[in-house]
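Heads up, the chain below is alone and in the form predicted alone; it's given as structure tokens.
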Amino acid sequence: MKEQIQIFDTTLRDGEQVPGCKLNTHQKLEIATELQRLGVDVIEAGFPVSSPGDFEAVNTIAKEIRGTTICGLTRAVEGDIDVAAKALKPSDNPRIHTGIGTSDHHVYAKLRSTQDEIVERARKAVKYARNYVAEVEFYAEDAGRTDNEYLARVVEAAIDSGATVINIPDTTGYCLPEQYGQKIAYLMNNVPNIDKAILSTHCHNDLGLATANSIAGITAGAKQIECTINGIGERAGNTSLEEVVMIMHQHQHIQFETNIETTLLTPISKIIELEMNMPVQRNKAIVGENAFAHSSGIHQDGVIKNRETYEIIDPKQVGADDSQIILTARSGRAALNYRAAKMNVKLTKEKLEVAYQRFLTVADRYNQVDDNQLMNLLNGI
């Protein structure tokens, strides 16, 4: 039987701390509706201290979505609590998100500190929010950079303080996949009640690795993957929600799996990219422009035999167009034949060859050649 991991949203907080994504109240909502339909388990929805604005999104937000666990930040801070508390009030599933630093430079250079204040501190805010909610998820910050022994001791006091999720950020993006998945086993079997809450992954991808740190996490023993559509977040990113769901998708040997209905990835994955004016790259995993597109004869001739030959997701389960043959100066006779097919022209060989021809004196002169240069060269054979 696969173990359920959850999938944790923060599109609406980590991902709208991206400068120029800023988003107002009604365009929160509707993202956090869009959310809910594509199955996420509990959606961030912001902090709620930081603004009158912010406060405004995550109450709207708790008193219109039922049944997705809605969550507010908050700093390791009574007021904050409060304030959070305050926002969230609407929800039937509300849960805050309190912590705080946990490496030395966030102990001694950042709060100006010790550890034992900080775990002091870290018992205090759980203790007051579980005031509130019955869901209290506690973040170390910068976990990935905190040495295991002291992690697994703020972890033990979190719990044992009535935390319910404990969220591990590689907050700088600084760990290698094998390092933060150790990490997760370490606290898996060095912390005495672990079994009363559940491990998260928060990771970032400032060296390119938050997908991987993340799978690496699950694998160890997490529950639960903090992530953003379209990978969005501070710096150059968190974990890209679809690329978790789709390699939990595809690696059925991991045995996990996720609420998440695939078919709206590339759905979803526009809107954010037009809300939040964040232009999606080419090249992206899962939802790019190029994702499912072939512009290597080669590859063209092997797609079109056998879609499965260099495709490894079917374009359709993740709500995307089929997948395209684009025609370039690398294309060969098969993607010519493919797109004249495509456009009812029939082409037998002596046809296509002289076809071909004179699609290599195009393709040399243009990027690639669009269905109006493609007929205009295909007229007359």
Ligand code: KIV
Given for the second form:
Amino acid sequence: MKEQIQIFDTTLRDGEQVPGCKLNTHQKLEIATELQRLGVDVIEAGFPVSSPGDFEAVNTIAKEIRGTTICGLTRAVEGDIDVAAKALKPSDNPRIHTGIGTSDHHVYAKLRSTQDEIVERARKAVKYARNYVAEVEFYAEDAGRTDNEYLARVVEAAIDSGATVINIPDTTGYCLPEQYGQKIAYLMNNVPNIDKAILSTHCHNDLGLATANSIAGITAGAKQIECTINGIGERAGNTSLEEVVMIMHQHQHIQFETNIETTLLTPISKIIELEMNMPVQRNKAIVGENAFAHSSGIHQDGVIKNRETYEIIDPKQVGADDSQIILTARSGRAALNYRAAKMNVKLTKEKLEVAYQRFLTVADRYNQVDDNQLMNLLNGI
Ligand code: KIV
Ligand code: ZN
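Other form of same protein, the form predicted in complex with the named molecule, not the form predicted alone:
Every component of the complex follows; first up is the chain already shown.
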């Protein structure tokens, strides 16, 4: 039996915190609607106390989106929780996401507090939030750099106070997959009331390990992944939704599944790119422009004979265009013949050789040879 992993999307909160990515209420609602169509389980709609605009956006999403959990972020501060509860009130599935820093950096340097005091603040915040909603998620900020024994104490207190989900953020993207997996396993084995809540991964990508860490987390027992479309987020970003979903999809042996409609991954990626003004790198896994493009002769020959020679995902599965055979100076005769056939031009062996020599002259002058250039060079052959 496959195990269901909850997808918690934080594009509208952690993703939107990025400079230049700010959205208005109308844009946030439009994206929330697309996220629901995509099949995410939880939409983190914003941080309601941060500004009147974000309050309005969370409140509007809570009113309009039915049947999906709508979440609002708070600090472990009663005023924040009051505002989040008010913004989320219209939702049929509201969740308050509250928490506090637990690493030494946070406890001593940022909060100028003590470990005992932080446990008490965590307890109070969760209890307070539970007065408003049945689903309270607690985050232990910088859990990635928090000592496991102390982290287990905080997690136990949060669950004891009524938290239903415990988020273990690797806030600075510091952990190695093995360390992050061990952290989740440690909590699964050492928190006495762990059966009363689920653990969630929340990984940042400072070392390019967010996706690997999230997968290590679910393999060790976490049941929810927090992620964003295109992996956008603070600094180097968050875990990329499309990557974790397709890893679970393609590696059937790891026995995880999600509710995500994978054919909507490319369309939503383009919406986020456009609305949030954040271009996707061409070689981005799953949704980058080059994710299914082949330009070297050896690869093109393999793909033309059988797509699976150089592709582990069928582009249709993620809503992308067909695999592309790009003509460059590194392309071979097979690719030229293939692209000519696509334009209904049939070439004999001899004609292909003439065309190929002409093609190389053009290709050496340009980055790519497009259909117009190809038609011109085929003319008269
Ligand atoms: O990275 C982080 O620690 C966060 C929390 C506020 C959940 O985004
Ligand atoms: Zn984060």
